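The chain below stands alone and is given as structure tokens, in the form predicted alone.
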Amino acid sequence: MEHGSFKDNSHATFTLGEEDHTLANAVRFVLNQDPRVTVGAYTIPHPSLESVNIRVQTTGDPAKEVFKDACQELMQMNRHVRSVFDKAVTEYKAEQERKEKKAAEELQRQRELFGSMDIESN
């Protein structure tokens, strides 16, 4: 929900339901990276309420558009983090499989080596 001025669209407050500090702080961070933003902040109206108010004031651009751009930028950042994480997990699993295969081959080699020794005849 958007709360703002009908006269000046360069500042508005957006209420996000069922959200908390996690999303609000991330959006605030992205907003404050934008040179069009003069104020990017959030409040939690009450600890028992599951909503946040995000305040956006700009240098003249519509606050709604700047807020939308910030949300899209945050989604792109999340996609990038997810892809890097997924790639790292895949590489880790592949490395673990290589290590397990190498250890199994070494164990098999040692079994064959010790199996070919005739310990009883000495």
Second form
Amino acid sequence: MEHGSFKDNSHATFTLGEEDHTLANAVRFVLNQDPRVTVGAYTIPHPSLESVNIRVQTTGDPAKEVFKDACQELMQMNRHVRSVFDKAVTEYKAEQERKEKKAAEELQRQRELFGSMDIESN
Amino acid sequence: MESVVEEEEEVRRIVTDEEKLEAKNFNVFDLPDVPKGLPPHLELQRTRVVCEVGAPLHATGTIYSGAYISSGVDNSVNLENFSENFKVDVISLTKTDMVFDMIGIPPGIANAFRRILLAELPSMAIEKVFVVNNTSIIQDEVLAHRLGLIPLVADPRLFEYLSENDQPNERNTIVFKLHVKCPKGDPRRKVLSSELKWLPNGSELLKESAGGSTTNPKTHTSFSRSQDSFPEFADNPIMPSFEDILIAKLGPGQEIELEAHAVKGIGKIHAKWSPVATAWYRMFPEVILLKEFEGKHAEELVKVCPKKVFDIEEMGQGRKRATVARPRDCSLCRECLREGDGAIEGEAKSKGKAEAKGKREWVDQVALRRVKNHFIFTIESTGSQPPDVLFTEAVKILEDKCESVISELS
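Which structure goes with the form predicted in complex with the partner chain, now that we have seen the form predicted alone?
Zooming out: every chain and molecule, the one shown earlier first.
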């Protein structure tokens, strides 16, 4: 829900229901890093109500577009986080498997060495 | 008159195109002796939290894109910068615990992940308990509460939410049975979570039906097929994550018979539905020695730190020096910043009282800092899903929230 003025669409307050600091703070970070934004802030009117008011004031561009761009950028950042994380986890798991295999081979080699020594002593 | 005209002709000359282009692209900041970037003290404020004895400084980040515009530094971060600088390093990963580093992410987003991991990731937990017989000293509601808190090994992505109007069926409910008795004459016995039996065919308790005995007796759930016919559950049956959780104690002659239904929910509604034991992050510590610690001071410094962050380095000729060996282990206890109270100089106490009192000679020579964009995340799962899956789901949920906001606005 957007509360703004019809004449000047560069200043607006967006009310999101069923949201809290989780989304609002994350969007605020991304919003403030956009050079078109002069004011990017959020408040929670009452902690018992699940509602967040996000205030956006820009240097001329319509506030709705800037806010949508910020959400879009946050979405893309998340996608990037997910892909980098998945890659890091697969690499780690592969590395662990390699180490385990090497340790198992080492153990096998040592066992064979001891085994052969027993035969010699016999 | 003639001399003035001659001077004007000399001054008027052709300005070439190259000179025009140079004048247009001229930037004061490109001159050779103008320093680029922020001065070091401002860079410190921007990227580090300085932890002093009293309180941390510069903890709130300057996220405004035009914060340093007068120095010519652009503080705005766009997707390309973020994509280039973002890194993840996995430190350790087991079936239940995970520690990994995230570098280059704003703290608001890291906190959003933490909040989602705790409160908005779904999981399965017992919600309704049908008590047939409970003669133990644990009251029904207390027993039901305890059953709800038991973590279950069941992937919530395979289940749907159960709302008020839905019928409980095999897609949204898991049914457990608990029937334990302590025979008369036996000593008191414990009821552990291993005694919860999974009923893959649904509820066995009969509902009171209005029709006569000709109608089929209905149970409290309507399973159309058995849950262990699903491929996911064929090899790994649904059971509590830990077998040794104590549910109740029974004295001789006491009995508990009940049926428990588990449904999907999120941690916001009740903490039993939180899939992580806990999830937290801390900022990467940076410990810097502002002066050289040698000899006796070096030894004192190494002894003072409870996490063994410092180490002694031998430099020839018997001289010792303190170095920062494991800054990652620093827990910000600030022991190295405190003015000594004579407690550590215990040897001095035995030697002479005069030396025991008084401050340390090396106060304020260690700088404790935290790197603002580098987070060490720890996730401890309760067993239903491995921690890397949990984190991926949490990121997906934040994406979904953004998408719903965008679609609401369009």
